[in-house]
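One chain follows as structure tokens, the form predicted on its own.
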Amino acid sequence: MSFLADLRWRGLLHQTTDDTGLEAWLEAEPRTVYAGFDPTADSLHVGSLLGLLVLRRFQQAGHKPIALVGGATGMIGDPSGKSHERNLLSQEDLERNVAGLAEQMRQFLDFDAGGAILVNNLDWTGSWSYLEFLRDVGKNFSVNVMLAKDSVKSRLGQPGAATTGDGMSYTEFSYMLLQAYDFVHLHQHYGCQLQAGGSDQWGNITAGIDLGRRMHGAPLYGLTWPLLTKSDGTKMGKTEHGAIWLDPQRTSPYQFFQYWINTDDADVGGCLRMLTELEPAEIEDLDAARAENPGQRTSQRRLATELTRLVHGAEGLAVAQQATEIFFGAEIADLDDTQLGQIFADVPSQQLPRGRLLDGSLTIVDALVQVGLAKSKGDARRTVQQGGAYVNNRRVAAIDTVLSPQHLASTSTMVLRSGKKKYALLQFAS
């Protein structure tokens, strides 16, 4: 398959400005392509990952990607796909977010020998005066054309928008001009002729193409990928606890791994195509195996493994797999307090003075009652006698077992279990 045909097979091609011409143009020689990422947080999330991986595919195919961090556009906030205006970030927050995103991008793109380029649009817009912007850029835009863009129409068409002021501010309305000029600047200084983005960026991309034609007669292209959604239409990468982030401090490797392990059968095939670098033949084999025996969840395990390795490396994957095995009864060892807290974030926990481990006063029976795994001491004794009491997934056989520092799974945490899946944590403070 050609590069564009592979994108199409993977479901990564939503729209292009010239299907036939773009394919031949990409095959003719290495090209420069850019995609932008606004620094709304100090980490990218799963939705942003799709864009990074598209740039990565371009680089692997021999093209030169430009990753743009929007230090300028981030000051405004993209109205595309939003029903309300974003809160404006402070300069300090923006600078921190820009630095965080730039560091993460280096995990996915080769900015050294591979020739990828990292830019910040504040570098070429920060020195503009308002009058310069209006004269040099604004005069090339038709307000009628801007009003026809979906990102604008949807906001202006909200009930009462004209009278309540809830439609769209002039600041947001100007966002399109800034992003359009990014494309022109990158064409002039880096020879970039292709902008890629999510399907909600179509209006901004075509505005940039039109601006490049008006200002310099430049032949520019655009393509979009579909937004990452589930089969029910909701956004992928969202949980009841919030977004799935690429930063391990926000979403641990274990939580990241578990998110993909729990992918629905209706969604996992699309995720394998769009988010992994597996060959089509292997993906089709996984599709066939899933249809024949969905209970094995082979596709989900493959997806979770590939994405966790890509985002968190071999070490992060090993920790995530070890944590998963713990829930299937593997003994708990070589984990720290933070990792245990992330793995068992949703189980009950209690804190006791560390002295209880030193004075011989804490028995397994007391501990089970303390964390709520037994209603009474009698209930706890029965649990132990019936072989259902565990410390760090090791069975405790004697009801008079006294817990000591040797029973800790980490510096200050002990993992208790009753039966097959009822867990709780005991944490010991100095």
The other form holds:
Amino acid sequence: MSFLADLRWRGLLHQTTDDTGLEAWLEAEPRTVYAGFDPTADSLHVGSLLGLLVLRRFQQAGHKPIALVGGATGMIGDPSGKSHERNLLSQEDLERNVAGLAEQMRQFLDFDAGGAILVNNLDWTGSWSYLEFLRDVGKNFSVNVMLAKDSVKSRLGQPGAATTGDGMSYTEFSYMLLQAYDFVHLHQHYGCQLQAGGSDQWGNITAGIDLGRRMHGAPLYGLTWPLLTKSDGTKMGKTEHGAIWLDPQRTSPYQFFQYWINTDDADVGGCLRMLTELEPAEIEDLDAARAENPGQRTSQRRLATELTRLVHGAEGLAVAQQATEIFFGAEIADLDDTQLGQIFADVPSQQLPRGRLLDGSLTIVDALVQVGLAKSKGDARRTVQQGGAYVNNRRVAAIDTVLSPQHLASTSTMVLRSGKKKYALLQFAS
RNA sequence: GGGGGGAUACCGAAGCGGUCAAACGGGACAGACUGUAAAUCUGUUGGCUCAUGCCUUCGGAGGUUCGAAUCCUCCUCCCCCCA
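In place of the form predicted on its own, output the structure of the form predicted in complex with the RNA.
Every chain and every other molecule in the complex is listed next, the one we just looked at coming first.
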């Protein structure tokens, strides 16, 4: 199977600018391909992961990927796929974000000699004067054509557009020119002839191709992947608590792992194809196993395992798996304070003096209230009486249980739980 | 400006002198079942030293009464109709 055929099989091809020629062009020799990433935050999230993984596939197939961080375009704000004008980021935020993204990208792409290249479009855009830009770049754009792009149409609320839109500023209107010029610049300096992006980037990509042809007669290609959406139409990688980030400080490996474990049956096949590097045969086996026995959830487990390892490494995966075992019932034993701290990184904790454990003054009811698992003693009592109170994942049934050092999970930590999922730590300082 | 209706616990909504910590539904919480799904079933759902005990709650402030969410007065806010 050719590289492009593999992308197509995985559902990663939404559109290309040359459906007939691109395949042969890519097979002929190693090519240089670029994709851009917006520095809207100091970490990538699941949405941008897809793009990085596509670049990674290009690299693995012997091509040369360029990851572009939009230090310049990030100052403007891409209107594509956005229904509202965006707030501008401050210079300091941008710099921090660019640095954060660059660091994360190293995990996915090999930037060593001759490998992938990391560029920041601020490096060639920052020194331009407005007049120069208008003469050299702006002159090549027809406003009529720009107005016809989806990203603009939807914001202007024109007939036939998907949304009514609330207008857009001249600043955002100009975004397309900057991104178009990026492509031309990368072609001139790095021999890049292919830009890849999410399907919402189609307008910007074709703008770059047009500009390349006008300025240099360059033959450029474009390719888009579909946006990651779930079967219910919502965006992949978003939860009610916000986005799923790649930065373990923002989204712990456990939460990351859990997000994928909870993938709907209807979505997991697509995710395996688009996000993992498993062979087609293996993915088809998983499809078959899922159809046979969906309750087994081997697909979800495999997806979560692969992605967590890819993003957080073997170590992060181990913590996530250990945390999963514990959060779903395994009794907590033989762990030290550090391990508990890692596993329960997302869980609230409270400190109490060690004396409370020794003098027999801390009942299970008091402890539940203390850590916030119950909002009153009556509530705590109810929880215990209904069999919903656990210490170190062992049910505490007696209402008058007094906590003592033997209830500690490690030297100084006790793990309290109410119901199936709500955990809190109680730490006893000496 | 005139007339009418209303404000109840997280939300909706009963209650209209004692048997009201307040029906019922939703939500939430806990349990069972289950695929860490969906559905279903059971229990709980003001606070306290958990007891047919006390305290705080029915828009706010007063009053009548042995006793008020329930009656009266004033105030605040909301809705409807007529000007």
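Remember, it's a predicted structure, so these values are computed and weren't measured experimentally. Rigid core: the largest C-alpha set superposing within 1.5 Å between the two forms. Numbering follows the first chain given and starts at 1.
Participant: Please identify the hinge among 326, 105, 51, 193, treating the change between these two forms as motion between two rigid parts.
Facilitator: Only one option sits at the hinge, namely 326.
Participant: How big is the turn of the smaller rigid part relative to the larger between these two forms, in degrees?
Facilitator: Domain rotation angle between these two forms: 37 degrees.
Participant: Could you check how much the CA of residue 392 shifts between these two forms after a rigid core fit, in angstrom?
Facilitator: For residue 392, the alpha-carbon shift amounts to 2.4 Å.
Participant: Can you give the CA shift of residue 379 between these two forms, in Å, with the two forms fit on their core?
Facilitator: Shift of residue 379 at C-alpha, rigid core superposed: 11.1 Å.
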